[in-house]
Every structure is written in C-alpha cells, then in structure tokens.
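This document starts with one chain, in the form predicted alone, laid out as structure tokens.
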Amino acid sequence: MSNRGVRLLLLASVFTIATCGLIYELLAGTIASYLLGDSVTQFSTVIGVYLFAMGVGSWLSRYVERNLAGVFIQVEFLIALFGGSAAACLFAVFPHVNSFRVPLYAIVFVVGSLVGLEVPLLLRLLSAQLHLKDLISKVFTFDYIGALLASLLFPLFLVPYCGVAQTGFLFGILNAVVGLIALWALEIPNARALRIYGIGVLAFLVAGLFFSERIVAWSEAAAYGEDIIYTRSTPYQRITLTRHSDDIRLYLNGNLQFSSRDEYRYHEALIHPGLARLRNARHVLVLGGGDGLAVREILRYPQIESVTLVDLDPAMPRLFSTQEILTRLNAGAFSSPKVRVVNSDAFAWLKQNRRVFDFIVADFPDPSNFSVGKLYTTAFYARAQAALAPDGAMVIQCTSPFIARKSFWCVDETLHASGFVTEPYHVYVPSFGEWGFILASHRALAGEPEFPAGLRYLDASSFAELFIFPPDMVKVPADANRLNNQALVRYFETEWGRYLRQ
C-alpha cells in the first residue's frame, strides 16, 4: 500500500480507537448503573478508572521499541476481545459475585489500559508520515470526531435498539475488522499468525453478538431467580418483568417496582388517603407512574375528568396499554379517554406547565442518585405547588421509614420547607416492607374519607392506622433536600446500604 494509503488507514483507525473506546466506557458506566444504581457515581468512577488506566497504558507504551505496526495490531484485536465482550461477561458474572465492582473495575482497566497503550503506538506510526503539527492536528481531529459520533449514537440509537451486550460485541467486531485491515496493508512479520489470531477474535465475537441475548436473558434469571418474561433497555433504564407462578413483577434497573400479588396496598395506599378526602376532586396529575397502576386507582373515582400522567420514558406506558397480562393489572386504564400521556422529565414539564390540578401524585423511583434527587427538592415541590388548586393535594412516595427512617423525615422536611403542611403515612406491603407516603397541601385537609367501592385493603379502621408510627419510625432531625446540597440523595444511600450489608 501506498505512503497514502497507509496514512489514510492509520488516520481511520483513529476515530475507530475513539469511537469504540468511549463506546466501552459508556457500557460500563450504563452497566454499573443498571445493577448498582446511582448513575453519577457510577459514571465517574467508571470514567475516573478508565482515564487513569489509559495514562497506564500510555506508560507502558514507552518499553515498546521493535515492531510497532505488530504490536498495534495485538493491542487492537485484544481490545475488540475484552471490549467487546465487556458487557455480556458484567451481566453474565454479576448474580455469582459478592463484590460487582472487583470484576467492573478490572475490565475498564485492561480496556482502559489497551487504549492508553495503542494511541500513542499510533502517533509512532504515524510520526514517519505526517510532520509533528500535522500529526497533532489531525490526530486529535479524528479522535474527537470518533468520541462525538459515539456520545452521539450511544443514547439515541445503540441502547434503544440494539441493547448493551450487542452493541459491546458489535463495536468489538469493528475493531477487529480494523485490526485485520491494517494486518493486510502494513508489512509486519510474522503476519500469519497474527492473522489467525485476529480471525478468532472475529469469529469468538459474531458468536457473541449472535447469542448475545441469550447470555443476557440467563445472567438476569440467574440474578431474578424467576422466570424473565420481558427485558429491554430503553435510553432511560433497563425493564424487565418476571413471572412465579401468578406472581408478576417489575424491576427497573434491578430495583423491584412492584409485585402483582401485593401492589394493591401499595397502589391504594398511594392514591386513596388524600383523594377519598377531595370531594371536588377534578383534574390529576401523575408524576411517574408508568405502569398505569395508580391511574387505575384514580378511575375508581366517576367524578374524576382528566388525568394527566407524565413519564419520561414512553417505553414504559406503551408496554402496560399494549399487553394483555398487564392491562388486566392496570384495568386498562390507558386505554381510558380521559387519561392523556405525556413522555417528558416531570422538572422541566412542571415549569412550563400552566394548568391546576386538584391532586398531584408524584410516583417516582427512590432517590438513589442525582437526577432522581431533584424531584424531592424545594425547587421541585416549589413547581409542584404552582401547579397545585388552593383546595388540592400532593401526595409523594417517600420510601421505607423503617429501613432508611432520616430519607423518610428529610422528604418531611423539604415539604415543610416549600410551604406545604404534611401528613406523613405508612402501610406494610410484603413485598417491600414498610413503605411510607407524606401528603401534603396548602392547608390540612378536612372530613374522613369516603373510598371507592372494590378496595382490597383499605377501609376505615385501616386508613386511621397509616398514620400511627411506632417509637421506631417516629420523626427524627434531617436537613430539607435543596438543589445544591441533594442531602437526600446521602442519607438514602448511607441508610440503604447499611441496611443491604447486614
């Protein structure tokens, strides 16, 4: 091949190092998000980890002196094996590990590392075609171009539609291709071997990518114990629904939503309390909620004209209107003309949002990182109460006063510090534990409640008992959750994995 030619591979064969390489971090981070939650922290391990194993690498490159091009080569089709295989060997070792992160962090290092170790290989090569500016220019050039088409593609197209552990292999697969190219232009010995070596690669990753569902759908039986009958990732989290006998379950990101033989108290408990109480009740608004669950409380009330349930992730209400088992859960209830879906972030909805709402009921998953913290803030409850009527009220899940009891009373607290007057609450759902709800409104609401007929838990003797808490859920000193400190955010995951250690 020509000087050219040459050139213009080793030039490709950047944005391709950039391009895969930011695609394995990212399946990283999205993996430890998934199975361990809070995505911040996750992310910026993974990154900080990655990043000091590429300084590693590039360490190491200085010890490389004969055979540059065949070295490339190797650290290239050992960057496509453990790269690509990354994400599918994560899910497949996680249900048989104590410690997840031992396994997370050695694979971002050796890929890390292989990365660290190539570029600069690359820049040598590359030394004897280009003068140092044009070499620095159109190096970086490249490598950036590659790290924004795989911050690009990543979210809007590789984990909707091809999912984690196929986009790892198929990014291991372009790696190879490119590893097999450059062994077929450069003049390298021993090329034979490296050539078989490289076909293997390839081979062991089509394998991968052709069963790549299979080994995700047997690592989370294995972590379930239950028979999976839906997994999908969407941009936003990773659904999967389980099937035991006629128990049906929903867990996002591995975290269980609900349980089909129980989530009636948990769903009645939710909606009842302070919609039995508004007798002018009109006009709801559901904040998260996806499932369709506390929308068909709701429906239970005929003076109700319109509910409003606002989701981010619109894979969510899709899967529980379209199938059947689920829309026997929901009673239908999306398919209800007064329920309207909007797929947006409940913040942002809120602040452009113009309409009052009788009774806000805000759904969301537990603060367990960030980007969920901020829907218990005072910014977010400051929203919530423009869009609340004078007469209204809020309700808000709040997790497990028994099991993380300074979370619970932090959420109390934030109310109180936006303006709102509280009544806290708690029911026991088996499946869960104890599970606490705080609602709030402008002023205390007034008169008992008066229930819809067909509740399977709640009456009047059980309803007087939700606010009854025993010496050791009772209300202890925490700071309100603000924007700028998420103090929630520490208190849950201090309480929760105190609690999950034991």
Given for the second form:
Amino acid sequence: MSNRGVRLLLLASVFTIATCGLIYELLAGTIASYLLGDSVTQFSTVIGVYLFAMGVGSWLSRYVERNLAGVFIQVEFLIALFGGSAAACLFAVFPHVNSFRVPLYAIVFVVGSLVGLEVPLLLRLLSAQLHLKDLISKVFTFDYIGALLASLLFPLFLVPYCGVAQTGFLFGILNAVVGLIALWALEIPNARALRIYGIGVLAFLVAGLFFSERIVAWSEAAAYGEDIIYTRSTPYQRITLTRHSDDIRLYLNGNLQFSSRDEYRYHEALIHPGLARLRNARHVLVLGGGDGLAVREILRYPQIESVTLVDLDPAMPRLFSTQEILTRLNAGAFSSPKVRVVNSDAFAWLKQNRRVFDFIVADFPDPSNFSVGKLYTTAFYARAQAALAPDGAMVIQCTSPFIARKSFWCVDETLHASGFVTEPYHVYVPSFGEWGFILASHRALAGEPEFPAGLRYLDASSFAELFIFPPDMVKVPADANRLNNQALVRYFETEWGRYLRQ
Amino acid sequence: MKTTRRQFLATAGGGAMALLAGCGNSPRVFPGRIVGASAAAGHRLRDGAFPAPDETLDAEVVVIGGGIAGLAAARRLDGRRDLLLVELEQETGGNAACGRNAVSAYPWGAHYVPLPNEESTEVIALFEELGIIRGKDPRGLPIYDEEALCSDPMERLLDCGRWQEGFLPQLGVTPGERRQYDAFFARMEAFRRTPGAFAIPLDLGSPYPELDRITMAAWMNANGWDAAPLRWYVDYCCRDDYGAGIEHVSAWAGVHYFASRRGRAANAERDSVVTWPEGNGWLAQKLSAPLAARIRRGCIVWNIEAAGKYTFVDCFDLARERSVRLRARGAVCAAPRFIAQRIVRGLAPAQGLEYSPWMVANVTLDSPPVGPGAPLAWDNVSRRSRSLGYVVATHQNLNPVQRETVLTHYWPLDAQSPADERRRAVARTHDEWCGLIAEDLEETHPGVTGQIRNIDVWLWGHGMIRPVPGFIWGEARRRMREPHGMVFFAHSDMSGLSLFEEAYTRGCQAADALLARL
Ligand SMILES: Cc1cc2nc3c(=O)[nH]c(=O)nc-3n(C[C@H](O)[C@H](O)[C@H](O)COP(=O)(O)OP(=O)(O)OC[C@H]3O[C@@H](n4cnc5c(N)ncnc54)[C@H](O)[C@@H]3O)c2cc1C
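Could you present the same protein in the form predicted together with the partner chain, rather than the form predicted alone shown above?
Next comes the full complex, and the chain you just saw is listed first.
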C-alpha cells in the first residue's frame, strides 16, 4: 500500500478509536446511572476514572519499543473485546455482586488505559510520515470529530434504537474491523496469529450482538417509563427492576410489585396489624414475598425465632440477597440466621408440611389467572389452617377493594367458608392506590397492637383507620372461591378489565 | 374425489407444519408403544386350549375379574369369607386402569364419576369411607373433598376457530336453533324431575318402552329437533358415555344421559364430577390396596363349573404357564359377559350383545397446547374432530406453573361396525396410530406436533357395552342378571350402560347375594 494510503488508514483509525472510546465511556456512565441512580455522580466518576486511565495508558506507551504496528493492532483488538462487551458484562454481573462499583470502575479503567495507549502509538507510527505540526493538528482534528459524532449518535440514535448492550457490541465490531483492515494494509511480523486473534474477537462480538438478550431495549424501557436496571425471564416469570432517580420498582410479568418510595406502607400494613397483636408469636411462615420486604418487617420483633419463606422462584430470593441496592431495601433480611428459604410451590409445600406457625403471610400475586387463583381457594385455606397455631393469625394480600371490590370480598367470603374469623382492612399506597388485606384467625384476635420501633406509617391512630371501609368499598355479596368454580379469577378479570378499559 | 378448498388448505397446512416440525416429507416417528389391553391373552380364551390344572387350592369364594365390579364384590366379601380374586391383567382396575410416567399419572379408560345420586347408596357409602365425601352441611348436602372435584375450568369446545367454555355450541347459533336447545333441555328437565323415571343404578328407574324401542336420532327426528349444533352436542354426549352416537344408541339411553343426574353437593354445582390425574384408576387403587394379599394377577380364568357342593374355577398363570384349580363354595364372575359366557360351563349366551371399541392414547407434551379463546380446561373437544378430544391429566395438579403435561386422547371407534373397527384397530401399527392421533391434535392445535414427546396407545376391543334399541329393557339383559348355580354375576354389561356406579353397585349386590346363599 502507498504511504498515502497507510496514512489515511491510520487517520481513519484515530477517528474510530475516538468514536468508539467515547461511546464506551458514555455506555459505562449510562449503565452506572441506570443501575445506581444519581446520574451526575455516576457520569463524573466514570469520566474521571476513564480520563485517568487514559493517562496511565499514555504513560505506559513509552515501554513499547519494537513492533509498533503489531502492538497497535493488538491493542485495537483488546479495545474491541473489552469495550464491546463491557455493557453486556456489566448488566450480567450486576445482580450477582455485592458492590457493583468494583467491576464498573475496573472495566472503565481497562478500556480507558487501552485507549490511552493507542493514541501515542498512532502518533509514533505516523511521525515517520508527517511533520509534528501536521501530525498533531490532523490527529486531534480526527479525534475531536469522532468525539462529536459519538456524542450525537449516542443519545439520538444508539440508545433509543439499538439499546445499550447492542451499541457496545456494534462499536466493538467496528473496532475489530478497522483493526483487521489495518492488519491487512500494514507490514507486520507474525500477522497470521494476529489475524486469527482478530477474527476470533470479531466472531465473539457478532455472536454477542445476536444472542444477547436485548437487555435494555428502548421499547421495553418506554413501556415502563423508567430505566430498566435488571430484567430476566425465569421459568416462572419475568422479573424486571427499574429505577427512576431514587425510586426502585419491581415488576413481575409487567405487574408492579413495589415501589421503593412507598413500599413501607404496603409491608407495614401487611405485617404489623396481625403480628403486633401476637405477643407469643415465635414462628412465622411467609408464602410468596421473595423480595424479603415482608421478612424485614417481621424481623423487627426480637422474639421471632424463625421465618420460613416459601417462594416458587429461586431467582427472587437470590437476587434480593446478593444485590446491594436490594439488600439495602430489605435490610439484609435473607442474611438473618432466623430466615430459611424454601423454593417450592406454596400449595405443594403446605400439603406435606407438618409444622405449625404462629403467623402466616400469604403474599401472592393477584389472582389474574386460574393457576394463581388456586392459591386463594377454600382448599388452599384448609391447608393453611392446618399449619396455623390455635391462637395464631394469617394475613392475605387481596388486591384493591376499590378497583376490585367484589374480588376483595370474595376472598373474605372464602375465608369464612373455610371456618376463619376475619378482619378485613385496607391502606393507601400511592403507587398502587387503595390496597386490601384480610387477617384470618381461628378465633377473634384480642388485645391492642404493640408496634415495634422504626415504623414510618403505622401507629395507634393510623392502625385504627385501617379497618374503616367507606361506602364505596364496603362489603358486597360474593361467592366463596373454590377450585371447582374459580369465582375469584372471574370477578377479578371483570373488575380489573373494566377498570383498565376506562 | 373433489377436494374442497378447506380440505386442501388443511392438508397443505398440515404438510407445512410437518416440515416445520423438522421431519421433511416422511411423517414424524413418535416414541411410545401400544400398551394394552392384553388382547392376546383374551384371544387365547377363544382359540387356545389351556393345560389341565396340576394343583388344587381351596378358597371359600373366588372373584373372577378385578375391574370395578370385581373389586367391589371382593371388598364386600373380604373379612367375611376366605377370598381370592383372579385378574388376567398385571394390574387390577379393568376399564379404570391407569398409568404413570415422569410427568404425570393418567387414565387409560374411565376418568371421572359425576356427583352420585341419593339412590346410589353404595357409591355414596364408598365415597364417605374414602374421604371423597367429608360430611354434610346443615341442609344435609354432602361436602366433597375440594381437591377431588374437577377444578374449574372444566370443559371447552373449539368451534368456528375459537375455544368457548362448555360443550354446547354457542357461536353462530341462530334463534331457531336456540329455541330447539330450550325445548330439548326443558324436556330433559321434565324427565329429570319425574320421580322414579331415570335413576342410577338404572334398574331403579322406569322402562319407557317407547324410548327403548327406537334410536336417539329417530326420537329427536320425531320431536323435530334437527338443529345441527344440538344434534352434534347430543351425539357427542352419547359417544362419550356409550362409545356410539345417536344413530346407534336407544332413545332411552340418550335421555338417561341427560335426565338421570341429580347428585348434589354443598360445595359444588350440580354438573360437577370427581376426578384425579389417574382418573378412576385412583378409585381402583383405593379399592384394591386392602385386598392386595388376596389378588392373583396375570391369571386368566378359563373354566368355571359346578360339581356337587363345589364351584371349580380353573385359571392359567400366564407367567408360569400352568393351570391351577380353585375349589370354592361360590364365585362372583365379574368378567365382561362376552367372556363370562365362554368360561362358565353351561351358561346360555346372551343375544344381541354389542360392544363399542375405543382407542385411548396418552400423549406427553413439552408444554400445554394453546389456542384462541377460553383457556385450557380439563376436557377439551373440537367440534370438527371425530375423536372426543383430550382430557388434561395434570389439570388436577395444584402447582401453579405447569410446563410438561399429558393429554389423554379419547377416540370411540364408531365409523364402521364394531367388528370391522376392531379388526382395523388391531391391524394398525404404533406409527399408524401416532399418525392419526397427531393429525387429529394438529387440526385442533396447529403446531402441537413439535411439542409431542411420547405417544402410548391402548386399544379397548370391547370397551363399552352398547345400549342399542331394545337391549336395556329386553330379555337378554334380564337373563344376564340371574345367577348360575353358585356363580353370581357382576359387571357393568348387566346394566347396558358402562358407568362406575353401575359396576360398583353390581359388585356389591352380587357379593350380598352370594353371602346370603353360603
Ligand atoms: C375408554 C373408556 C372410558 C370410560 N370412561 C368412563 C368414565 O369416565 N366414567 C365412568 O363411570 N365410566 C367410564 N367407562 C366405563 C367403565 O367401563 C366403567 O366405569 C367400569 O370401570 C367398568 O367396570 P367393570 O368392573 O364393570 O368392568 P371391567 O372394567 O371390564 O372389568 C372386568 C375385569 O375382568 C377382567 N377379566 C376379563 N376376563 C377375565 C378372565 N377370563 N380371567 C380373569 N380376569 C378377567 C378384566 O381384565 C377386567 O379387569 C369408560 C370405559 C372406557 C372403555
């Protein structure tokens, strides 16, 4: 190739490296603010680490003595590999690490120093052909044009249409292709080995592009109107975590389970109206509730000796016991030695269970289909009854008595048909609306509640209000829900269907 | 033959699906086998000579056949008399047999019992003993074990390309056809409310000779009930219960289906049924468990004869290839009548016995089938299919997430005469049956073939007695009920309707009659 050709190629490399480098930096900043919130801090620290790493790379470049072109291309491939897969890797490790910042800054540092290494090498490669004056002016011009292009493409096109992980792979591929072209054009010793290496990296990135799940597809994020920080399909459900500034939300199959801003209202109302009146309670059973938020409330009572949590999906307790943001939410509930997690279906588990519990929490998803509907039937409550101590109590989350009034009272009727005494109550949770619960026991609960310290919503006066049903939510007649009529699912479908169509 | 556009599309579509399923032009081969029944053992009765017994054992009473009737009789005799029950299959249960694989238990034949009527006292007593009935509510209505009641949704029908709840066609039904629905069901309700009209056991009811003489189709014609959806529905019901449609069964049997059920429950609707993943196999196993030590399996009874004060029962042990003579004071023969009259020496053959052949397949799927409209139910029928659709064996499971499942596919073989159908059925290979079954399921659920993991097939050559005109209240059936010396008979054949309650009650009655004579 002519000198002119080589020169153009090298300048094109400057351009791609600049574009790709900035893209990797923006990706890391975006992911950090998706996952950790507080975008100002995240972007500043990521950019800081990145620039510092570039400095380290530049400094290291002095140790490259021989085979400049060969090292240059090798580094190019390394940038392609690390930079291209960084976004996908960060998403993948997020749920499994205690401190997300360690892998985040590590990867930013590695990519930054590689990019930092690359520019001085380029300058030296070109120095044979250009005067210093031209050299500096040309290289920096291309560098800054590349940066401009990257910073415009990123928010306007790449994130909305490609998604974060895909963008990473795309630019990694671009990096690798430029490296391969350079390899072909320049005269380099040992080119064969390098070529195999480069093609390997390219193949890896292409595979990543096609096979990685669209981790943060814009369409999905748009559906939630929040940034998605984690999403995964397990054999049982699709788990999605979102963040909107300091608000973290959990969705299961697209249905909101909690918002970190007001979940304390839900979980205090779920646990304390019952448990605060059971002074002798020692053993608690939680059915569903793999987020550990109910367990957090239960562990406020020092006399509780054991909490058994039965959740179908092992992914839920695992996620909520490893991820730092989430363990902060549930106050590390799963690391308490009192807590035992069982991954099993609640119905099947109760069928073989012989233990007796003082307090049972049934925190299942809403009865929106026949499978879940079974967990609200007289047959299920008969099983639960056998597991409940004579002076114990069971609490059940039962959808919104405002939106699905008949459904709510259907659960009440079902509990009566199963021989329970009930205390229906409700609470206002801003992200949910008016929400209903029912306390069920063998005989009426006596005594005043003794609330533990640290509650944000419940006290003596808000407790008394829970049990007041205004006229638009008072009891309506409904059939008991049985396996053989699934009355609840039918009410629920009609009522929520009507509400959502409005 | 002119191919209609629809047929063409169906074939083309089926072909495309077959390609998609990854099997090119040759039909896919499904793992599985033809499991039962032991037709070969049965044929030996007709053709083969058995070796003379080389050993004689004493038993006070012997029960021949371990179907529901035989098990009921044995249960009644057990503890009162020294007892042996002889069954030719490796398992008791007869038409209520069941199987099990890694995914689920499933029925091979009978799969449910409707809420028993008050007059089905034997069955009610059994249900109470087994805990299926748990007590009575203040109104005196039985409280059923909820987990035994068929879970909702129970039935759905694929018609006009959509699944609808229930089997009575609702889509595109004209006002005129609706008026026929109303008239037909009003008439059935009137029969149902008439005391002593239709009962279970059926011998407690009334003969209505005018209904017994003609077919259900003829009776419907006479009443002007010609609406296609109504006739399809009534035909479906008759095929489901009798293995033969309205052109074959008597109007009495047809009306009995609709007018005899009066069972009630404190905690279920009138049309509820009790069922288990293994179908009535659950009941058969509960009946046989306490009798285990008194049951001889894999032994075919080939001769029953009286000599002096003894009744000799000769049976051939299929595994050991030798015959044993049982010397008893009396016996209950609970084998089907067409066999009974071959093995009971001197028993006059009953005239006019017709049996419906059936094919039952258990199809294991990687995931439950999907379709537009109503969600998967327990019993799922397509109006366009000649099969009776499928029952979901995992429906009664309580775990909320089900991926793999077993469908029990029911197919009464009634296109031609029973003899021809029987011949055709046994001639077909496993692959040929799988082809028919997969094609039928594919019509109902395009693409389902790719989900099929295994198909096992069971052929019932003489699955159900057919209540053809004149049979139920005729001479043959009356004579079938008479004992022969000290041999008493018990089988649902003697009712002319193949129902659990009939079989069970016959067994109890035969045992009581025998006990009274000992
Ligand atoms: C496909 C199908 C589906 C059905 N579904 C239902 C349903 O859902 N609900 C319902 O109520 N009914 C149903 N039935 C009817 C069912 O037949 C009866 O409910 C009942 O199980 C019949 O019991 P049985 O004892 O009268 O007869 P069988 O079940 O015929 O019992 C006869 C027994 O005798 C044995 N035997 C025969 N010959 C000999 C011999 N020589 N030596 C030793 N043993 C011998 C046989 O192996 C068998 O075990 C169904 C039947 C079929 C075929």
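Computed from a prediction, not measured in an experiment: that's the story for all the values here. Numbering follows the first chain given and starts at 1. Here, rigid core means the biggest group of C-alpha atoms that superpose within 1.5 Å across both forms.
- When two forms of a protein are overlaid on their rigid core, residues whose CA moves 2 Å or more are considered shifted, and residue 200 is one of them between the two forms.
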